[in-house]
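This document opens with one chain alone, in structure tokens, the form predicted on its own.
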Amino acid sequence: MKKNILFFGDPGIDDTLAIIYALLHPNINLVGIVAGYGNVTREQTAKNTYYLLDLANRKDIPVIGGAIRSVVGESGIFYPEIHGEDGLGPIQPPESFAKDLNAFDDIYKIIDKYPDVTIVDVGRNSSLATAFTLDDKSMEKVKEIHIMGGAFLVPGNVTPVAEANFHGDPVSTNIVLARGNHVTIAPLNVTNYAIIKPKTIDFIATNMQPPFGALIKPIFDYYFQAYQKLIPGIEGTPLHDVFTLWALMNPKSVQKVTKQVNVVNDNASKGLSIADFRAKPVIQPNIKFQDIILKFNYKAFVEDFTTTLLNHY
């Protein structure tokens, strides 16, 4: 039976490949996108999206527009040396692709059409904290949540303690987490490791069948690139956004704890996801409990990654 999925991000190349992943993945139904500020502007993942569903001819993917900055009004940090300066790396999707987006409200409309909705958010929390601001009611009927964000007694990657997404919304991640029914985080403890090399992107862009196959290996290049620069001897790229979907598709692959977290909103340590990791830890009382993914199989992911894109289930 296939999983309807309604996609929160702000593509992005990671975004993109997960993107492709869930198109192409044989038990994903991929219900709707919400584009979103992060990596790019909403604008520019607003035109990344409707290029990509063009590519693949899912037009009938509605394409939503998210939030332009986070919920405390602040303006998006783009990071062009990593995504590109339109997101895809070196591709630029065609002026046509700036089409007018969907209602905010179809959201709504979605969780009403799909009741067993799975939301998952892998960008700033902006767009998903509003639409429980602007109808808990109907997200209350969302079962599940899954967000890639944090890091949890791990460095970060935008500051030493902050993982870009928690750091770009804090106040907008304690809403997802204090309203979201069975929210379960994968974190920089888990996405740093879900690599893929390029010798594995060569063999599926050389063996993907269209309309990707071009696609992959230049915007994977870039990423790679990038994350030669930041983190020199990395052997691939991690692929935090797919690794997002792949655990929620593949859950006997993946271990998670169970703990109350809050994300730190202060100039010193804004970002800051903490969870009480003590053998005893104190119960802080009204606080939802989430999920961490900690642990995976690192050859499962790379396997049904290589096997989704090339389509040979």
Given for the second form:
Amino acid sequence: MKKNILFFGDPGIDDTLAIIYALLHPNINLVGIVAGYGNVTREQTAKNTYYLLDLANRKDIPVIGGAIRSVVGESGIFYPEIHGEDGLGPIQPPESFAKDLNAFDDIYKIIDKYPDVTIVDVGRNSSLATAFTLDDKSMEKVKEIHIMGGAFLVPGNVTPVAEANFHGDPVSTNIVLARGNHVTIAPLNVTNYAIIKPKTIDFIATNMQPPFGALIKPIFDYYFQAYQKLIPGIEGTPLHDVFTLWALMNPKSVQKVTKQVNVVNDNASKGLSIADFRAKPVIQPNIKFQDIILKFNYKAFVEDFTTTLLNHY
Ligand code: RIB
Ligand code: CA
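Switching from the form predicted on its own: structure of the form predicted together with alpha-D-ribofuranose (RIB)?
Let us now look at the entire complex, which starts with that chain.
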């Protein structure tokens, strides 16, 4: 049976590859995309999403307007050197894709329509936290949430201690962790190693069916050049957001620990993700637990990514 997935993201190159992975996956039914600010502005992530869905001839998938800034009113910090000025590396979707977005309330309509829906959030958590703030009764119906974010006892990527998604809006991340049912976190501990190499992309781009073949190579190459500057000698690019979906679809290929997670929101260590990894952790009363993915089968990831992208569309 197909998994119904409501996707929150900020496309963004790795978000884009995650959406393509979802569209091509035989067991995923993408029931909506909430486009929020993050890698670029909300205006641009929405445009990129419409562009992708048009390319895929999947105009039936609703695009919902997510947050334009954090819940405490901070504007996003963008990273054009990694994702490009418009979020798709060298590709600039035409202005015609700047379309009206579906209303935020449609999130609840989707949850009602698909009672088994799984939420995946691979961007700043501002939109998802807002969904809880506006209607926590509807959100209570969601049994499973998977988020990409955090870095546990390892370096961050946007500050020495923080990963970009958790750093962007720690207040929102804490809302999602406090309210969400069965939250699974894919942190940098694993996503940094979910590396796809240029030879794999070349193979996929050459053998892939239309419509994505012409898109994935230029966006990957842009992303790879950026990563080579960040981490000299790196052999490919980590696909953080693809990993999050892959882990959800391949639970036997990952190893998790269950912890109570909190994200710091002060100046010096904003976005730092904390869990008690001591031999005898202190359990906080009345606080939810989350699953944190800490290990995965790399070979299985690369094989599944390749096979999925080569699926007939
Ligand atoms: O830290 C990696 C995350 O930040 C990914 O979701 C990427 O798309 C960026 O938003
Ligand atoms: Ca993202």
